[in-house]
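The data below hold one chain only, encoded as structure tokens and taken in the form predicted on its own.
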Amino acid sequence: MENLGRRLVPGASLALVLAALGGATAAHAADITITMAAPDWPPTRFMKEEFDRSYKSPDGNDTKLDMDFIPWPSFYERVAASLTSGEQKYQMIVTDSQWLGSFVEGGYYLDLTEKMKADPELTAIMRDLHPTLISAYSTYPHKTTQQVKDAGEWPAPNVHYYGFPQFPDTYVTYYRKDLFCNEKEQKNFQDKYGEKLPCTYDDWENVDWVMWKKIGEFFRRKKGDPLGDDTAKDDFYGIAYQAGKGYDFSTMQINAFIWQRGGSIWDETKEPEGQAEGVVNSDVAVAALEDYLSMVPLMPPVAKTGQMDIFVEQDLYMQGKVAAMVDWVGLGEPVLDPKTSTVSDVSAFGPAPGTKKDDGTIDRTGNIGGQPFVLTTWNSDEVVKEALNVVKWWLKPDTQMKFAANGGQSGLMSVMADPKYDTLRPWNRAHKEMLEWQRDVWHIPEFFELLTQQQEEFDKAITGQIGAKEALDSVAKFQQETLEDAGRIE
């Protein structure tokens, strides 16, 4: 210490000596606990495990990440109750993008725009993120989406940014290659429909909803019927997709049918001129919902009860009772695990089906899944700084590669462009393709009212109580009245 002190310039303070020895970092280190609300599923479980293994605060803090894992069906209600109660329990929240409007306007989510601009590391992250994710996960109001796209770079002028991707999710096709590539099934399908049963990834790129329906019809087997090189151990079904009353489960799939056919949901980017009535229940939207409903009888019987959520269809597929399903890549990891899946060694992945256009191309537009994470507004400057350190750690390419190798996904274009990315998990190629097609539902504070009523009406249609037109007429009327009352429609 003495010799080092003598080599310093005259007037050097003890603080400088400590800094030279690394003592200044230790002097300012703090014990920080970041409590994060998170849905209870593999992508957030991995984040916690990897944090405990590898996170080291660049500021020398002793930082703990305390994740409050909440089941998906009650996730929104639990987070909303915590925020509105004033308990200030969470420093960070993994949030569905639809919540941004409600909780930004409620004063709970921190505007990070200026901090992002002032921090070179955060700026680099934002410039590397896929534009679809910035639009869906970060910006509010969501009507600035077009401004983000028009700007062509980050930051877009007069746009506010709140979040970063914790887990970007898309839905893809899971399928049994032992069935779809089986010679007997291939021949029988060709004989029946005069078309090739899809087997390879390239085959699945040509699958539209018309082919999907044929697959549903073709693979419908009774217990004991021939199936592949064996017989069906139970009643067997060809297809499954979301048809669940809970949270947003049917909406996420129905929106795809509507968008792909040129229809629309109420579009907040067009407020106050954009209407709900005449749009939500347009002839195109009604026909799209009818198409969606026409395939529900081809799925396992639980679909007709309105209980076919993402976890139910995943479980049926893993039990070996479904030939193919459309589901989120976030649920892929258990499918590959022989401890949880009877089809772990025969599963393969392709893009989700879409709607074939007049020019022969397929439109796969769908509702983006996944979640951003945000900071809350009551944190001290010290906690905000450390929380942003956690963001930077999570969005480092090496951390993102580990995440992708363990069933997650990255939103960084540099990571997705790495040649080894596609080899890390068998659904990664499909995820990248589907990401280009994603758009989002409303971000406005009234979203939960709109969603809950819409889910109720969709459930009535799925369970056969009403038809597509009656369902969408009711949805459009409710949305028109709600949005007019909120001053969002003139």
Contents of the next structure:
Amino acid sequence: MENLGRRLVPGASLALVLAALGGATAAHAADITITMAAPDWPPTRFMKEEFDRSYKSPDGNDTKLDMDFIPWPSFYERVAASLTSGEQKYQMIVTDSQWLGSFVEGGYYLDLTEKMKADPELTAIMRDLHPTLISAYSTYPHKTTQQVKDAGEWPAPNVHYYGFPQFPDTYVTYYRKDLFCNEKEQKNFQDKYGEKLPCTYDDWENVDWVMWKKIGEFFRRKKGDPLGDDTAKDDFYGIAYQAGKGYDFSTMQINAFIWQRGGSIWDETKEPEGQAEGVVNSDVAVAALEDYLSMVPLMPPVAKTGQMDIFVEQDLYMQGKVAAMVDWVGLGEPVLDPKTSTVSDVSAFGPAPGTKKDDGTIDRTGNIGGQPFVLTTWNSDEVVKEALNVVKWWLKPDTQMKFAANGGQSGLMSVMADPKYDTLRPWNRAHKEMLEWQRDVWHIPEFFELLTQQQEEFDKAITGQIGAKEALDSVAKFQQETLEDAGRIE
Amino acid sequence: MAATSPDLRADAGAAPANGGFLGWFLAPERRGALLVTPALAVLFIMNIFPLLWSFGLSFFNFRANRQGVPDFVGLRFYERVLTDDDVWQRFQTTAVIVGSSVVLQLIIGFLLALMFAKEFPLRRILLMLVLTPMMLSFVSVGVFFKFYYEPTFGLVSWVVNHFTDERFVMLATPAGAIAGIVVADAWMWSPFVMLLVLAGLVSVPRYLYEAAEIDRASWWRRFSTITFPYIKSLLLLAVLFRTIETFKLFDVVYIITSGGPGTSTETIAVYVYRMAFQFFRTSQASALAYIVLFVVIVLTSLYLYAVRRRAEEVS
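Show the same protein again, this time as the form predicted together with the partner chain rather than the form predicted on its own.
Time for the whole complex; same chain goes first.
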């Protein structure tokens, strides 16, 4: 009995300790549901699926990610309505970077600066993120990529950080290799323009807007005309890029034209001295917009109605009506899916066209797409901690590689540096190259006013009601007045 | 039933005597109010309170996407809205769309009613088919017509291309875009006008037409002296009702053109929405919404007056 007693006492003590530990864990574990507003498209659908498959809370919580998938066209309105109504429905939000100002100033997005600094894992993530993404997705008041780089190692002093990349996006060229690499088409193009029709990725590295325009003219075919080794089954068009009135569906492309030529939009990092008038409607900007408009007639006729948004051009491309288009990487998966695309097996990808400089290099500066995710201010400490666990899980290299293999993109430089990364999806190489050229439009609370008025004026120009100068003069005047009223221009 | 009702009344009447709160609460004299209260509560919470709240907001400088205490600005936003050229331009656009659409609806609705006033084979089936558009949701109609007008693969462009060998880009010009919206709205609501006119047509006594035929009255004479007097108040109803509804037109415009090209098809309802939820000028949008409400109330008063006159005529 004594021996048994000697054996039982330590055993019982161990059991008590384990029970106490277990009890302690159970006392901290909680059922947490994180409701996240997310646009309904593959990058967020994958996040939900992967979360359900692989997420385990490091704190032992039973965590559910309840994603509220919202169609893109109504995404902003739904999120804005939810936030401003005070319903406090969402704990996390996949947000466009430009909404940061509006919803930070509204008191809805949580300032994560101190939490990022205090957590070594989050600090490591921030130090591994591409500076363009820190600039566009996280800083408010906005800091440019150059300012982020100049600040040295993260964190920069006196800068506030709010978001992490859910999906960094850039636009690239989608093209039909069955047409661009077709011998007859190659020969005809060479005969007509004395230049090589781009076929390989390296060829696309040399495509500027002048060449893009030639492609637009060259591939314009009527129904029944020869096309590749076949004949066109319907009217066929060479090029497409976004030219839509909705949301930002022309601004994103027009900004690229303006920046590449050395022009500028109103620069929020220069307030209150930075002006809109004289900058937004400078001669360079007007010439850039004229160049953009000159290619609209070469695109499918819906462009002339101002309804060529990113989804319409994707549809037209997938229906086999366009030879090449510039569109977001995030819309790539359906293009490669034979269930949704008639050109799934003949599509290839290259960098987006740019403007050739005097030294022969091509400037591909563009407006960054994609979205960060943010936390909301009404979350309890427990929910904030768990939401940050979700952020850490999402930005783990393993998760990011899986994401990239399923059509997503990573913002982590260590992941992008992996040689495997370029081969995961056919657009990854182009995306990485384009990421180096990205800037972002305004992040201020007046963003939507500026954007909507600008879209209207661009739409008038796209539909031929006014010219480039008149459009940009009107935009500059409106921006000057609005920003003066808001105290952002003195 | 006759045997049980007095018992029930007796039970209900006995309850207060027992002094219980439930009995007092469910007493017959309170039942009417009790039954109506849920509906009134919903009406108050969903309609009246937001209405009063937004009315109050229209006198403050408030933006839903900003923090801070709103300032009282009195009638400033009403003044700003009424002197804003953009607002008047939207009212003009709305007037053009309302005028064109209602006239088209009247013409089509009237012709359809004349057709369906007579018996012919498959009349009932055809009537059901003709009524289908007004049973569809605005969003569906908007999407249908957006695809019809799509220049690359849309039906309208395809038909025109058949004859001209050119794609027809209907929504590229302000006139084309307005026409596109008017056609969509008229397609949807002409059957409603037809129903009203048909109700008038079938109420005309047959003997009047028989007498006119004996008198060898012309078609126009029969129409102007027999048919029209019977349907004129119903036609007025149709005009007013469709004017009020078209004045508030939002969904179809938003889906087909988003107000474009530029702002050429932006109706006042679309403009209020954009001011409130895109520009976040909440107070200014409230002020504009009340001005629109005032116009609608005036039109509704005319509508009710027409209804009363029709009721007097019938009686």
